[in-house]
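One chain comes next, on its own, written as C-alpha cells: the form predicted on its own.
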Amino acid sequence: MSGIVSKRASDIEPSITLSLNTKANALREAGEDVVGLAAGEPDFETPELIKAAGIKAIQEGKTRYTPAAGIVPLRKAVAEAYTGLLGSPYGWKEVVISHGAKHSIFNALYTMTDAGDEVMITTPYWVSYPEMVKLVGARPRIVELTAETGYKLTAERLKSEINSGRPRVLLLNSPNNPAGIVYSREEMEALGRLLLEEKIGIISDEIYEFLTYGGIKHYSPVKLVPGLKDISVVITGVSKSYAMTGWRIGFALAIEELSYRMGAYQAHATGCPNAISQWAALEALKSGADRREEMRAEFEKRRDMFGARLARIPAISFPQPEGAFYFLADVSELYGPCGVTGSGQFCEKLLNEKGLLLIPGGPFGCDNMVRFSFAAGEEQLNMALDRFERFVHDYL
C-alpha cells in the first residue's frame, strides 16, 4: 500500500553486515567451505557459575515480570561495582539495566536529545550509531578521523567542531568497534575537560572497558573528569567481557533525574530486561572477574599471533588494537587490482572466491577498510588468515 511506511522508517538503512551473513549461511548450506570472522561475540562458553546462576533462578520461580528499570540487587550492584571503578558515587537509583549495550545507548539518546538536536559521531564507528540518532529524532553529525591521528579525536579537533556547530551530545566508544583504538588518560581527560567546559552531554560506551591489552588502561572521562557525571552517560554491560552476548543485559549509569526517564521510557518501550538473565549478571558481577580475565587473556594471545601475520601481508595498514577484538585493516590499495570501488564489494569478493566472510568499513564510516574479528579459535584464525592470503596474492 503506498505511503504506508514512514518517513523516518524509510530513512534507516539496512545492515549490510546481516546481508553478507545471510549469503555466508546460504553458501554453508550449500556445502560450500566458509570461514567467517565477522563475529562480534567471543566464542567462549558462558562461564559455569554465570549459567548455574540462570538455571537457579528457573528452578527459583524468578520468571516473572521485574521493576522496568532491572531487579534492585542488580542495580546495587552496578552501583557499588561502578562507583569504585568511576570514582564518582553511584547510588542504584542511577542505574538503569537494559536487554543489551545497545538498547541502554538508545535509552540515553531518546532521553538526551529532542528531534533536530545534533550528535556528534567519530569515524570510525559502530554501525548502529547513525541509525540510533535518526530512529530518535535527532541528527548524526560524522567527525571524520584518519590515521593520522590514530583514528582519535583531540581536544583540538572537538574544539574546532563546537566552534562551527554546536552538538547536544558527543557519542564516544572507547575502547573501540571496529578499530580497537583506546584513549589514553591524556587524551581522554582533556575530551573531558572540554565537554564540560561547553557543557555538552556524552554518552561514552565503555562495553569492552576490560578488555584491553599491552598493559594499556581503559580510562572513563567520568573518571578523570567527575563533574562530567551531571551531563553524561556511561554504557557498559556484561555481554563482551564475560561472554553473555545472547543473555541480552546492558547498564546506564547517570544521574537519578536522567536514570529515572530512562527507565520511564522503558517501561513503555520495552517493559523490563529478562528477569533470568538478569540474576546471572548479578552472578557475573560478583563472581566472574576471573574467568573474565582468562579470556581477556586469551584474546591477547590471539592479537598477537593475528597481528604478527596480518603485518605481512603486503598493500594492507592497520591500527593495533589496544582493546576489544577486532582489527580494521585498510585494504583500498587492492581496490583496483580487485576491480572493485568499495568495501563492500571487496568483502563480496572475498566471499565468493575464497570462502572468506569479513565485514566491511562502509556502515562503519570507513570505505577504505574491513574489520577482522579475533574472538575465535586459533585454528579458525589461522585458516581465516591463510584465504586472506591467497586472495591478496591473486591480485598482487
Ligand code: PMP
The other form holds:
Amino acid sequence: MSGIVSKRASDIEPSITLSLNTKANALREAGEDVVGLAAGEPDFETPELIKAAGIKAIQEGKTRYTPAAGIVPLRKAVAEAYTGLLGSPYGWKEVVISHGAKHSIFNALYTMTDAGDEVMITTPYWVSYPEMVKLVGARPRIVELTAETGYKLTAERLKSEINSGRPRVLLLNSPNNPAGIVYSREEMEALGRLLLEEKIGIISDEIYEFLTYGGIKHYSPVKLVPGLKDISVVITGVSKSYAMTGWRIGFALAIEELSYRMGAYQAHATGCPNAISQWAALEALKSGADRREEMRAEFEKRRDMFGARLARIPAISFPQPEGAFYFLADVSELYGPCGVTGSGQFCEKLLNEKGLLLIPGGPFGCDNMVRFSFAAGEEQLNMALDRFERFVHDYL
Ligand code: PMP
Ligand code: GLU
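Target state, the form predicted in complex with the ligand; input state, the form predicted on its own:
Once more the chain from above appears, this time first in line as the rest of the complex follows.
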C-alpha cells in the first residue's frame, strides 16, 4: 500500500452492473460462447432523427462549453414537457441538465443532505444508490422490503422508519430497477402525502417513466400530491426512453432554490453537460415520442415472452415486472443443490457451466435473487432461457 489512496476512497468499488455488462461484451467479442443478460440499457439504436441532431450540432459548431445547468432551449423544453407530465408548473430555472440521470441523482443528494444525514433506500435498490449516498457524506438507511408487500414501501412502514430517527430524504425509484415494480396511484399518493406532512425530502428517480406494460401507468408523487414539488427532486432523462445511454444526459426538476445549488455544484464539479448531447436530447423531446413508444411496445412483447417461459422453470419465483426491463428472480432454493451460498457464486457457476451471464442480486440488497435484463433481442433471450433451464435441470 503506497498510502496515496484516501481513507474515504479506499472502499469504493466499480459498479457491478457496468462492469458485468462490459465483461459480457468483452467475452462475446473474444469469440466466447457467452449469452449476457446483464445490460441495463436498451439494445436499440438511438433513433435516426436524434443522431442527426447531434451531427448537426457538431457541424454548426455547437461544441463549446454551455451554461453549467444546460442550454436554455433544452431546459425550457424539459420544463414544458414536465409541466404537462407532472401537472405542476415548472419554469426553466427549475430544470438542471446533467451528465446522465446518475449524475442528476448525485447532485440532488449533494444538495439535499448534510454530513451524517440519513437517506432511506428501499430494497431491492439500484446498485449505485448506497454508494452515492456514502460519497456525498450522508448515510444510507436501508429499508428491507419483502415479497409480502410486493417489494413496495407502504405508508405504514414509511411512518415507522420516520419515527425511528428522522431521515432527511427518501430515494425512491418507480418503475424500479432491478425488480420492475411500479407503484400504483394509491400507493404513491399515500407515500407522497406522508412525506409532505413530515417534511421529509424525496428524490424520485423516474428514469423508466415511459417503460410500463400491460396498461399499467407510472405516477409521479409530485403529480399526485400538490405541494410536494417544494421538497422533491424528480429525476429523469433520455437514456432509457430514447435509447441514448451513451449520450449521457439526465434531467433534475426541483424548485429554483435547489436547482440553483445543483447547477452551482455542477459548475465546479464537471463544468457543464456535453454540448452536442444536449442538442440531441432536445430533438428527442421534440420528435422522439413515436419511436419511444415503438421501443416500449417491443419491450412489452419481450417481457411477456420471457415471463411466460421463466414462470415454467421450477424452484424460482419473481414479481411480475410492470415496468423497466428486468426480471428479478428468487433463485435461493437452488443454492443448496448447486453448492453455492449466495448470488455472486451462483452467477459465477452459471457463467462457467452454461455461458450465461446474469447480474447477482447481492449488490442490489437481495442476495437471494438474480437479475435478468430483457433489453436484448428475442433470439438472445431464448438462448439465455435455454441455458438457464438446462442449468436448473442439472441440479434439481
Ligand atoms: N436510475 C436507475 C434506476 C437506473 O437504472 C439508471 C441506469 N443507469 C439510472 C438512474 C441512470 O441513468 P443514466 O444512464 O441516465 O445515468
Ligand atoms: N442502470 C443500468 C443497470 O442497472 C446501467 C448500468 C449502470 O449505470 O449501473 O444495469
